[in-house]
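Read the single chain below, which is given as structure tokens and is the form predicted alone.
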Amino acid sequence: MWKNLALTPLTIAIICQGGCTNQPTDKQLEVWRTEAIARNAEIVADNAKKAQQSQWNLVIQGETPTGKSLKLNWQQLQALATNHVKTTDPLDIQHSSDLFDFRGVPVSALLEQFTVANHVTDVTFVSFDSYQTTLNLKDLWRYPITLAIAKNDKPIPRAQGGPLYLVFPYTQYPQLKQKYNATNWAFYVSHIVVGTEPAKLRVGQHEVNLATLDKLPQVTLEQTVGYRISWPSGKVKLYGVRLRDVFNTLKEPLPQQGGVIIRGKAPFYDDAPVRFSTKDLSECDILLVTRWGESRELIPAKMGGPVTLAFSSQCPAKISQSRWVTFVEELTTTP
């Protein structure tokens, strides 16, 4: 239950009243209360939208000669979803041997609309909950790997991967099983990232790129990472910049009693953004990571790059156990 709970400022204030040493002022409690009421209203409205497939969008972005992204709404996806794939579904455990008729859009048809840069070799699919899977571009051209919107002529419910479910034609092309197992079937896909995007981060009113981040004081961590997919399991070197240095350099003041909200690409972060207090940022190294490994490689999309969030193992447990965010796109302050 807790992993899906977005802690509002009011919730935090109530918890703090029972166990924090620094009590918030009445004025701060009122600010938090107002913010919490507004945020709860947004979450209720947002959840109502998510219950309707008609509100679902797919964003395609990444490396393209045009430099533009492509956003398709549900009506456009419906019009494109004319391809049928008849295959077993390894994630439907109760019916693992059944043959299902999936209707959807071949990924290749979407890539034709996007115009892929010549040097791109892989494509990453990001789900609503920040899950990601990366496929070889040649395989997407070669096989009818499909974003399905219907299963046996019925809309795909959220619990079964809908409204957009990444499906592999195992039955027609059994060789795909050898390369892409059940973990590559992705539920509720919201983004397709072609290659790896250039680093671009919104910090308050500023747009920050890799060149700007490279000019800031660099910090190196060597530890086991908290990213869920595609990273080595042992200790890894991470290179990046402290969040507090980013705000100080841009002259974006950090609120004394508030903090910072970090959002990634996945829509999940709109409901449950990662939050840190200004005190948290001063106590330990919370980093925006832009490179990794002994050779200081840039972070590709298949590892959640180009910018990720990491915490020093020396941070207090309440910080180091927080979610390690991939595809970091926005930092905002909160009172």
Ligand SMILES: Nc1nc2c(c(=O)[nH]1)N[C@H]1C(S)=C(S)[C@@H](COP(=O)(O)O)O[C@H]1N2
Second form
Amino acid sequence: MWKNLALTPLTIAIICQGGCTNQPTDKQLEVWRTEAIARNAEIVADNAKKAQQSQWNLVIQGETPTGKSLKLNWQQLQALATNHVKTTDPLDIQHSSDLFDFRGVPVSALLEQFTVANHVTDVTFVSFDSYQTTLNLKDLWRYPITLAIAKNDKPIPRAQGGPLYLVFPYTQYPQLKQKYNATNWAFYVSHIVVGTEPAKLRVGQHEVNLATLDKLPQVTLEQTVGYRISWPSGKVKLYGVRLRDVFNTLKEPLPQQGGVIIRGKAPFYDDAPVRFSTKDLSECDILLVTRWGESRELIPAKMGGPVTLAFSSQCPAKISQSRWVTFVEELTTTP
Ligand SMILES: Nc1nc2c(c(=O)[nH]1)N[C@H]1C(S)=C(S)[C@@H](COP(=O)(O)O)O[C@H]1N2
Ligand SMILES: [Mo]
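The structure above corresponds to the form predicted alone; please provide the structure of the form predicted together with the ligand.
Now the full complex is given, and it begins with the chain already shown.
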């Protein structure tokens, strides 16, 4: 605590105690003390913010020949963040005509570390809050679209998309504005998915892939979906398996009093877990969806696939108004 304290009039006053000629008045000491406390609180808050930022990781994964993934910590990101993009920021509404100097890692520099499978056409960015945006792979090679860590030489505050903000060089390449609008500028990016990952879920001690899911009883729903991004509006066909069948088949007992927690890729699921009681699971169909539409296509990353969570319209509102989890990665039981 004390080593964080800035050299303020209070510390000087303490050093001077006894030895200095102009003794401060009690009132002056009280002012200095108040100032020192305020300054100290600022430093502590600032350190907390820095700690939060230094814990930020970026994961890059997806369709690479070996399924290789890469996790970069804050220190590594900082070392890579050497590219400058001078552009307006369409999400900085109060300064919409200002030119900002963003410093960050061009996405192409990250992709260079992979051999991307030939058929891959797009790359999806997933954010802390589960927001997602998908870009054309060719555009990432063609333009210095960048994950920025600094804006005008300062770390980017959370409210402005930090610590890692996907920025487009609008000013240098105005044609990018036609293709990518403000909704593509993703705040607090945590994952980059190249193409679409193969289905791989952790269920308790088990690892489950698409072949395993395909062996379970298949359920079809036709209804409006609750995903935020890139799904058609109106009724959509969804195909998948019931959560309760997944647990039963794997002989993972569902706790009578407790329930299950469903975790997606976005880090905020750790803070705000999506959970259902065992009773909820028996009352209606809560599904892990693996295919959609008339032609039963696999769910691409662009739509939050390969596995998403869905609720039958027969489910009570309290259940179906839960989050429609995208990029489902883990199911665990909870007492
Ligand atoms: N991580 C993240 N990035 C995001 C969003 C979001 O909800 N989360 N919203 C997008 C959309 S739709 C817009 S219009 C702008 C501004 O979003 P806001 O009005 O919610 O700040 O940010 C874009 N980037
Ligand atoms: Mo928006």
